[in-house]
Structures are given as structure tokens and as C-alpha cells.
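Taking the form predicted alone, here's one chain by itself in C-alpha cells.
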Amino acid sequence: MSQDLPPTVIAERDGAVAVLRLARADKKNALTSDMYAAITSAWSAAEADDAVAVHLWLGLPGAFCAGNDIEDFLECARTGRLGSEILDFLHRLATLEKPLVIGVDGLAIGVGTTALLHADLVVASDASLFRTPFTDLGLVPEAASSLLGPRRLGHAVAFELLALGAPFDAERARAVGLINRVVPAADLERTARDTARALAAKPRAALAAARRLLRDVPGAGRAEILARIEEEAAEFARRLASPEAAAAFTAFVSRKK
């Protein structure tokens, strides 16, 4: 797959599987605007490629995705809105037609966790940690997680994850239904690739029909998900401009120095 992508986002093919890997090791795969745009572009290219049957999203050993880059968040706070790259990414994530498999090792923070609610299968290593510190930063959940989280996990568990910001280890994430399977870290990528290949070997039309029937349910179909993404984004932008968020970001940056 020849695409003009930044070095922090790598797209390759594994047979009928389109593999996307985050590769910003120094920042634990925190996402920048350029990375959001690159992921969206890679997914769109794979969606348009008839030779691709399944998407696979991977990170690096010890870091799947540390959420949004804090410098980008500060820029969003200054402008009072989410960047178009973030919204384009969220819309693309929510409208993928082909199955999405995600392999998680290590940190899955913020959107690194909420994105999992859009996946069809998630394999995680036993060293993985899932956390969404939105309210700690004076913000609100995103990626339609306020809709998909309660539907998948139930209100109590979704509130614990998305509002309290409690960390979930891999076994807790599996027990509540956030992920499918836990494996040793050394086996994570192989297992995720095997899972994606197994899906890609299925009859395409039957797999697409099964996925559509499973996903397009009342209250959480595509239209509802896209509408919730927009509702969350509007509230997220308001929260970004709030004194609470300003204080939280100032404290966060101070701790990093």
C-alpha cells in the first residue's frame, strides 16, 4: 500500500488484511492532527480497495495509543473547537464498512480506549491498561462512547470507565466486554494478525451482512452514532474553553516539566 503518510503511521498489507500501525514511540503513540489525518486516509484507501477484506489496527510494544497529543489539545483550547482532522477520523472510524480488528499492548488512553467500542474484535495483551481521563482534564467522553459505552458495558461500568476515569486492566476489560481476548504480550501481534486473517478468509458478502445485522441496531445504528459524535464534539469544545479545562491542562503541563 503506497501512501504518503507520516513516519508515525505505517500502512501495509498482510494478504487481504490492511494493517495500520501507530509508530510514535517517544510519545507512546499520542495522536497529532497529522496522525489523525493519516489514519483516516489509510482507512479510506483500504475501504476503496477490493483486495482488502479486514482492517487491523496495531500500536507498538507497551503503547497502543496514549490518546490525544497534549499540545494539540492546547491548540484546540485556544481555538475553542476540535480540529477537522479529529472529527474526520471519528466519522471514518464510525463508518468503516469492513471489519475492524484491534490489537492492544500496553497503554490505551482516551481515544485509545473509546475507539475500541467501534471495533468488531479486540485482542489485548495481559500488560494492557485502559483509561479515559476525560473528566480529570475538564472534558467529556468522545467517539460516541457516551452512547456505545452504556450499550456495550451497561451504565454502571461505562460510568466507572468514562466518567470516574477508573483504570481497567486487561482481565477487567475482558470481563466487562470491552475486549474479546487476553494473551501474553509476546503473542499479541501474532494473535491479532491470525484473528484478522481468519476473518478475511470468510465469504465476503456473508461477513458483511452478518456485521451489518449485528451493528445496525435500534438506538446505536450509524445515524445515531454520528449524531452522538457531533453532540459530544460540541460539548467537548465548550469544555475545552472552560476554566476547569484550563486549570487541568496547566497542572498537567506543569507535571510534565
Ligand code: COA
The other form holds:
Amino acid sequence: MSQDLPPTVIAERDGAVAVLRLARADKKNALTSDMYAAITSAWSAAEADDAVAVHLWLGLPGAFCAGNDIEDFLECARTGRLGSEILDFLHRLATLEKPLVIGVDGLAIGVGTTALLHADLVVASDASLFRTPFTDLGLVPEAASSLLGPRRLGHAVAFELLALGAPFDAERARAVGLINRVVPAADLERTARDTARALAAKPRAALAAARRLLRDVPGAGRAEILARIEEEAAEFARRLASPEAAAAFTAFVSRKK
Ligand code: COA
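Please give the other form, namely the form predicted in complex with the named molecule, since only the form predicted alone has been shown so far.
The next block holds the full complex; its first chain is the one shown before.
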């Protein structure tokens, strides 16, 4: 893959697996506009590459993704709208045609958790922590999690995760069906790669057809997911401009260590 990506987003090939790794270690893999654009571009290239059968998304040891960069949110609050890079990323995530495997070690915050609802298989280390502090930040759930969350987890658990912002450890996340499998941190990357390779070795057309059938479920098919992303984004933009969000972002960026 000869794309011009920032150093915080690394795209590589592992046989028929397109591996995408977030690598912004100093900010726990918080996502900036540039990173969203790079991920979208890497996934689009992998979708168009016939040699690629499966996407694998990894973070760093201890930090899968700390969610959207909060300083970027401050900029969105100033402009009163979500950046197009975020919306393009969400759209790309929701419309991938090839299976998506995610390997999580450590922090999976905000979109680091809601993105999992779009994956086909998620492997996480026993040191992982899933949390979506949207309401604490004066925000609302995104990435169609307000649709996919209740559907996958049931209302009570989805509300606890997405509205209360309760942290879920890996075992709880597995028990409620957010992720597939928990492994020791030392085994995370190998297991995630093995999982992606196993999928990539399947007959391609049969796998694609099975995936399409499994995803085309009443009320939460592609069209509904995309519509929900738009609906959430409109509310998210209103919340971003609110005094509640301004206070939460300012508290985060000005906190003392
Ligand atoms: N946006 C911007 N910077 C972030 C960030 C984010 N979402 N998450 C972490 N960082 C930065 C921290 O500001 C810190 O930067 P600094 O060293 O320049 O001060 C660095 O990453 C390390 O984070 P730190 O808070 O020191 O690590 P920690 O292990 O104590 O805590 C988190 C990690 C992720 C729990 C904590 O940083 C956090 O709560 N981040 C915000 C997560 C969030 O709300 N995301 C948005 C969800 S919608």
C-alpha cells in the first residue's frame, strides 16, 4: 500500500489481510481529523484491492483508541459542526464490504468502543476497558450506536454503556455480546491476526454472501444505519455547541496532572 498516511496511522498487508494500526502513543490513540481521513483512505484502498479479503484494525499495547481528540472537539464547537472527516469515516466504517476484525488491548473510549458495533469479530485483551463518556462530555452516542447498541446489547445494557457511561471490563464486554473473545494481552495481536487470517482463508464469495445476509437485518440494515449516523450527527453538533460540552472540554484540556 503506497498511500501517503500520517505516522499515526499505519497500513500494512499481512497476506490477504489489510492491517490498519493506530499509532499516536503520546495521546493514547485519540483520533484527529487527519487520522480519520487516513483511516478512511486506507480502508477505501483495501476495499478496492482484490488481493485483500479482510480488514484488521489494531491499536497499540494499552491503547486501542481514546476516542475523538478533545481539542479537535473544541474546534468543532467553535465552528458549530462535525468535521467532514469524521462523517466520512463513520460512513466508510458502516459500508465496508469486506469483513472487519478488531483487536483491542487497553483503552477503548468513545468511538473506540462504538466502532466495535460495526466489526464482524472483536478480540480483546483481558486488560481492556470499554467506556463511552458521551453524556459526561455533554454529547450523545454516535456511529449509529444508538441503534446498534440496544439491538446488540438490549436497552438496559446499552443505556448503561452509552448513556450512563459505565466502564465495562473485557469479561463484561464479552458476556454482554459486545466482543467475541478475551485473551491475555501478550496473545492479543497474534490471536487477532490469526482470526483475520482464518476469515481471509474462507471461500471469498460465500463469506461475502453470508456477511451480507447477517447484516441485512430488519430495522438495522445499511440504510437505517446510515440514516441514524446522520440523525445522531445533527444532535451531536447541537450538543457540541452547548455550554455543557464547552465546560467538559475546557475541564479536560485544562486539567492539572
Ligand atoms: N483527546 C485529546 N487528548 C487525549 C485524549 C483525547 N480523547 N485522551 C487522552 N489524551 C491525552 C491526554 O491529554 C494526555 O496528554 P498530555 O500527556 O499531553 O497531557 C495523554 O493523552 C495521555 O493521557 P492521560 O490522561 O495522561 O492517560 P491516562 O491513562 O491517565 O488516562 C484516558 C487515559 C483515555 C482515560 C484519559 O486520557 C481520558 O479520559 N481521555 C479522554 C477520553 C474521552 O473522553 N474521549 C472522548 C470520548 S467521546
